[in-house]
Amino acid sequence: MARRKKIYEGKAKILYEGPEPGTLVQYFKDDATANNAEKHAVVEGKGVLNNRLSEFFMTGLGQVGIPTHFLRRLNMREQLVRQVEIIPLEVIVRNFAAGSMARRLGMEEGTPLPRPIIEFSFKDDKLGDPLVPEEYIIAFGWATQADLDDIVALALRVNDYLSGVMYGVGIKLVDFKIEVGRVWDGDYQRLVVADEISPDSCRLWDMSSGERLDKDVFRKDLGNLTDAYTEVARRLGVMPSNATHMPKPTLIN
């Protein structure tokens, strides 16, 4: 097999130059990281899992119109996604107070929020990717204000559609994060959903009982991160109804 380039790695991807003009592959690895990488762990299936998740969330904005960099799923840990121009921002959503937004303000977890607020975080590891205001962004040339409005339109639509679908399997949504990039056709611009969606980037509670089916279930040690991983993609159909956990991939020469 001959030797990909590699064009960028982070905490738990690697992107690959794609097979055409224009696209990248994108592999999920099984590390897992809190607190800015401070905890560290190899969790045996994660990749795969996020890799099957981030693809039916994609799938299923793009049947609904939002636009999204997915193409198409390659394997067990790598899809095909369109290159894009990423804004250096993280676009989080918030449905209900949680982790940072709940100390920040003295609030309870699990508190109900008003309507949903959007917050945007600077992506720099090395500075914990801080909180920053709509001026900083438009004033240091980040993304402009139209830009930042059409941003908020499509992260509320996302929300609506994750939230509806989580919904439907018991699940609350109650926070998540996104990144979009830009895609340029001569001199049109479009913004597209990228990275992934999966619950490594969303906070995710069972509505009856609050057990945490996300990345918490790491940053607390409160349980198996795989098995609550692996019981969002039962409840979603990802996986069959009767799977317990996700083994690790066999590969096939």
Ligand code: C5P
Second form
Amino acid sequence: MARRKKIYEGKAKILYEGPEPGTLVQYFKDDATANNAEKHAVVEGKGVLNNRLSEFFMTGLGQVGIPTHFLRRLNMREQLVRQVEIIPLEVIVRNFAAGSMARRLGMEEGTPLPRPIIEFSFKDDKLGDPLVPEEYIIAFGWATQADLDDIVALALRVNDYLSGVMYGVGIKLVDFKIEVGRVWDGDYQRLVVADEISPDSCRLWDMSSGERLDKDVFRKDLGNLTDAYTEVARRLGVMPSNATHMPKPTLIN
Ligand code: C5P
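Moving on from the form predicted alone, please list the structure of the form predicted together with the ligand.
Now the full complex is given, and it begins with the chain already shown.
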């Protein structure tokens, strides 16, 4: 394959220059990190699953009129996306207390929240993506008040879509993170969902057993991460025939 220009390498993905101006190729690695990369492992097949799952969610969002950067999947590990100007925020939506919110407020994980709560972290690995109030975002010019209003509306629509899709397959959407990018049409700016949506960036609990089907399996050493992601893909009908990670054969007596 022709050598491509690498634009950016993150913890779980690489961005390459795309085949046409204004496009990028997003490559999903098998690397898993937690606690801002203090913990790291290579989880065979994770990149393939996340590429497929992110394609599934981004395509679904597009079908219900929520704009995303996704154009099309290219192969097992790569997808073509629109080049966007990433707003340097992690936009987190929570439906139930978990993770850093549960720790910060001393809440039990799984406590239902009175309404979806949105919070923002400043995207900076060196600082560990600190939680920031809207005041900081506007004062430092990371986004305007109008952008924030649009981001909140976008995040709530993504929450409604994802919660519904997951509910349909017996999974509770506890929380998730999205990133938002600007796309310019001349002087006119549009905000679109960018980056990825996958079990790396969501908390997904089985509705009846509470089993974790997301990156907490890796963060908290709860079992096999690929098995958890494969289960999400299986329930959603993603990769039904060519699963990367086949269940072990069961002996029938
Ligand atoms: O750790 P915390 O509880 O703040 O995470 C909230 C949600 O955002 C989780 O679903 C987590 O997977 C996601 N997240 C992420 N990337 C980060 C931080 C959080 O995808 N850097």
